[in-house]
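What follows is one chain in structure tokens, specifically the form predicted alone.
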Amino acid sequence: MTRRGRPGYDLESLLAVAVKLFNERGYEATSMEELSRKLGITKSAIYYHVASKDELLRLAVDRALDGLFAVAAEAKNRDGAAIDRLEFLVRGSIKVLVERLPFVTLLLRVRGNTKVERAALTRRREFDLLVTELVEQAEAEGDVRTDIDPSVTARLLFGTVNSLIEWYRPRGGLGDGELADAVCAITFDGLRTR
């Protein structure tokens, strides 16, 4: 539920602006007393809409995951070859990504110090695994080569689509369409059986 609190502040601003502050100096390194400083408000302006800093991280990083899991539900209602809906998920990930960069390159960072981090953590594997799954059905239906570990494939071809959070900037160059098409073509010609 989202409470109203001075004017210009509301909890989607306040997010907006912690998880600049978290990215560019660290989770850990952010205090509540920089962020009311950087908002121009005070810490109990802050406390309106959270309970703590804490609180934030969470919503940050469930804005990310919450996106990805999103896409690896519609990927795994698809019909079609596994290798297909493995493509649609690299696909839509990399949407989320570029609609949700802040949040998923928070996502990225996380290192399991805190409670919300290692419940971070646990839900990336969950997708790790999801798209672990989708390498091996795709291997089953002779799509994918069998030379490398599914769970190896599914790390590379992840760790490709999240090493674009190093570099990508949405200002100008490539859309999300383009972006996908390149790491598409790059990896899945890779992947693919000959």
Given for the second form:
2 protein chains.
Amino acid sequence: MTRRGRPGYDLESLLAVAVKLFNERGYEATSMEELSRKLGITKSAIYYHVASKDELLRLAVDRALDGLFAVAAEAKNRDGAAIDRLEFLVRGSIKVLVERLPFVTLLLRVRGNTKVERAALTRRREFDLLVTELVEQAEAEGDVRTDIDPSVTARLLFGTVNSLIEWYRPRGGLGDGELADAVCAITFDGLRTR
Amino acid sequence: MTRRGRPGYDLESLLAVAVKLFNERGYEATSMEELSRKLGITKSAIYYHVASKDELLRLAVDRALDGLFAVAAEAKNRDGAAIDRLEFLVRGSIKVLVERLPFVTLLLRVRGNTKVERAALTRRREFDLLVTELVEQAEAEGDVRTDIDPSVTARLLFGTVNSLIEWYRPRGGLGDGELADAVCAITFDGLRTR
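Form predicted alone done; form predicted in complex with another copy of the chain now:
Below is the entire complex, every chain and molecule, led by the chain shown above.
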């Protein structure tokens, strides 16, 4: 076989272009035809790397989920008060979001129309449960307000984190540390002056 | 002309079905063909009500935007401290989100691929500016923390509000008042016990 049709694309760079296109146009609305035009290579050159559009999606959302679950495992297993481990999880998740922004963006827009999408939604629910457990522990330790259902608190907290994909752009803006400081200040301590 | 092909659909019920489909499948990925199959009427029966798919989108996102801007105008013009008017805006926006959930969901997923989408994004930015102005006023009045850029505070606040579309379902869950209480408790006062 010749290498014609695969000028300079490895799986990594192909995935980056695909994810950008999925985010701009929507996963469902993007065809392999369009992707091959965007890349300037043939469809069979794409199929040299992946079996299907679905596999591209799976690789992309796993990139986001693996990062988030690595942080969650560390938050769960480290020593310290639950509220500190919760803050560790928020900060670590923001770091993953900033470093893997296109992948996390795609993950958070998955709707559940295919098997790959449903698997991603299942893993997202597992993640939410881990957050809820940490909130419950922090409540039991007296550090988190108990007037709100822990699953609602968990959802609002990560709702704030996840909303960053809508406006945060790494270049020229806040760094991931400053961004995490702002999120933690507002969600843990509130925007109202004391 | 006969009335064949329009069994029981007025613009309102047609719009409701269209918006549900757009939210499930993505606006770009949904064709008028699919919509007509879903409705069980012909495409020309749809075109009796609207000129294009774009017009359906415009009607839908305006339903959300008009609600949000009505609350914003009231928040801007009423008497009282800026922080109270900010809370009024958050609560009112949550009420609009709950009452017009499919429309607000569609609005928040608009990406800017068409003229209608770009117009919606422009109105969303105007709304964000109104929120930022209220945050700045509340800072000047000493009621909101000044260690975070007001536009970041505004984005985090409405990021939390907007994230409700991802999990909130009116039936069997919290009412819009309880939901607003939870959001305001966490964003204004924080989840940490004092």
